[in-house]
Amino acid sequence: MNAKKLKIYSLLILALTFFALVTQAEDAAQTTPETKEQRDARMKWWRDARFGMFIHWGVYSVPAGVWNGEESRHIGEWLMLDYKIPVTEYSALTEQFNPVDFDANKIVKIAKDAGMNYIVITAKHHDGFAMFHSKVTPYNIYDATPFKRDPLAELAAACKRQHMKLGFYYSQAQDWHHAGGAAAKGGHWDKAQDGDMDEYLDKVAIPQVKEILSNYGPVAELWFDTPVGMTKERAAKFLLLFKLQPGIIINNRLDSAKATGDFSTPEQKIPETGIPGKDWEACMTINSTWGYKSFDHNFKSTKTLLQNLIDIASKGGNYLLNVGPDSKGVIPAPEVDRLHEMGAWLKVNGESMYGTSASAFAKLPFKGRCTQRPGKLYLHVFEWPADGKLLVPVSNNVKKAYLLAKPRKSLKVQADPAGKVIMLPQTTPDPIATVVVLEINGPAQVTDEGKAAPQKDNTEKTAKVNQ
């Protein structure tokens, strides 16, 4: 060997060697534990928001929950396994799917007059249908529809143009449509279905998920569904494209032994006593069902649905509702009425919710829940008491009290050797939730009234509140 060739050799093991050292230095940095000041800043914005939209929509729109005349049971988005529709033949849906009212502006402009502080929309569900541009495979909005467009990138434009935050939610593991992704809960019977699914994930969700974290601006939350042979393993494959959005807050479904994630996901349910100890994020629907279906008009009233919300909060949790917009790409009217009416109710005493903390109370003595933060209490009264008295089992001095509509008009307070009572005015100023403050010297001394026995489990229980 000569020289010349001797001096690029020895630049090339140079080269590779430095670039070795890089990458080595890049996966110690990913595997390096969060500390707990780091996992606070990261997850902050997210615990102060409280209020999110889910958006389900996708080609599941154009049947509507009806298939061959028949009305289906199950919700919406279930329908090709429901039926077990042939690949073939529920792809041939996407010719019909032209949701041309599709407006991404005006859907945030939604949440945003719902009080909601971000979206998440599904970019893939278990159809194996992409609501994206997306260049690993065909089977898209863009390519496989007449609509030609990308909702996804008109909505994150919109998020941005409304400083609204945006996730995006993907079917990693189950997918009826690519080969190898159809393995949960009878998920094959059409050969098209059968194929490996670490080919699956390596040539399809592992490529689409890099995709939505490259393509569409900061990446808010990513929320990841039935992990049904998602093994440490595969789900390592994931955890490696998180390092394309260092700040993004995932849930706790991207493997199946539900061993990563920033929070748990009770879903159409309220803990009874919140997760403590966790974050969580209670997912829920407005009506039924999750992607549109024309028959489904069991929607939640306003009043469910605030207190649903404010039982949330005060036990610490998320709540991300659900819509399901149609084939055309429009929420329901009576989905966009409640929120409206959420809204204007939250622009009153969204102080009561956004950044608060959860009870300091075990249980109260009148029907409704409390929030906090430093200094404040907010009593969150659902029934006016008929006596006009507010007891509050906390012994601490009380700087004031008053309606949080009414701030500068102060309330009475008389001590109690079971707290302080809060006078009320006579008539329900909110026949859904009247928010009452009470100022107070340092953190809550919660008295006996407001302690309760030791819970046996904390488990996620249905709450029985607004049943």
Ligand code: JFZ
Contents of the next structure:
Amino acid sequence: MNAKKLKIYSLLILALTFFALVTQAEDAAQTTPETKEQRDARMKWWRDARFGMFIHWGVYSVPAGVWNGEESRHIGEWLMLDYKIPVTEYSALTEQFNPVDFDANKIVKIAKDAGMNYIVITAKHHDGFAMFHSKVTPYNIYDATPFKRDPLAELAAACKRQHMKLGFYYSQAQDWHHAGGAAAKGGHWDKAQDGDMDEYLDKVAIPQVKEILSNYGPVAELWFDTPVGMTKERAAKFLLLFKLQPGIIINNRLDSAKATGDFSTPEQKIPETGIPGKDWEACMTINSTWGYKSFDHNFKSTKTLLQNLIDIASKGGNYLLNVGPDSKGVIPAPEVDRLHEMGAWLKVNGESMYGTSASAFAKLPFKGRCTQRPGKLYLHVFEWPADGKLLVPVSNNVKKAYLLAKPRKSLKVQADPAGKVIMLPQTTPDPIATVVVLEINGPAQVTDEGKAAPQKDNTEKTAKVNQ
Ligand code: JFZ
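Requested next: the structure of the form predicted in complex with the ligand (the form predicted on its own having been shown above).
Once more the chain from above appears, this time first in line as the rest of the complex follows.
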């Protein structure tokens, strides 16, 4: 062997060893389970964030819930399935979809103003229409509409500029446009939809998820949905993509067993006692639809929305509140107004929401909720007590008490066998929720008044039996 050959061989061996080491490291990265500390670090921003904006926006904003002159009673984004609209007929709506008033900076500002800390937008819903410039299929907002812009790219840029976290909703299994996509409730209604689901996943869903994880900067959260037919094997192919976004947070709707993901997704409801030991995010509509419906004016009041947020926070969850931009790309004014009012409350009272943990109490002797952080209890009073006294069921030593809106004015506190009684000002400071802060020493020592209802029912039953 001459010197030149030797050099080539040793270089080759060196290269092979390097390659082997790299692949080994990659395998290890995939298989090593995350430690609790690593998971806590990854989830930190999300747990602190508390409040996010869900955006359901797609070509369904054009018909806006109306088909053949009939007003759909179901959610707007399901119009294609509800009316079994043929694929070509529905696709033709794209010609009318020209959301020229879409302003990503404005939307991010609305979210910021509302006190929201992240945005999750539909990258593709069940109608199969991609709201981004996809190279995978021409059925996307850039190629198939006169708009010729990529709203997700614009939103990603605006989020970066305004320091807002951005996540994407992607309907991975249900797709009523592409062959092989699944359809819930009765299955396909158009031959164009028939095909092999695995082929659909390999050729459409997986490559598109790869696109949204590759081309839009940091992706904070991925929100999968309706995992029809999503076996463990099929879900596993998606899991491989997540290494494109280290730190990404995934909801629990990727596989049909809900075996993967970081958080649970109660929808349109707040679990009675939260979901103990789990991270969760309640997603809710602001009126009665996710996707825009021109005639849905059933907007929840600011009071309901804020009390929902407080209720969720008191149970340790996040609130993902939905807005539905119209076919011009604009969030309807009544929705913006409500978000603005929520933001005004949060500007004063945000300390009682962001980064706090669930209530110290199983029940409260007043109408309201509680959140806490070390050394502080936040009492959210929904109904101002007529006698001006607020009983907080703790036996701790109290450092001070005050309204979060007026931190410099201390309130008097009296000891009581049932806890501590805070003397409130006579007039109701905030008709929606007044936050009273009680600073205490050490963790809350809860009195019976704040513990789960004693077996009152049982006693009554026993009493009856004894009679
Ligand atoms: C899904 C979608 O079908 C709907 O259009 C919307 O995007 C919503 C956020 O999610 O609907 C669901 C999904 C899950 C349940 C109910 C409706 N669920 O688990 O009860």
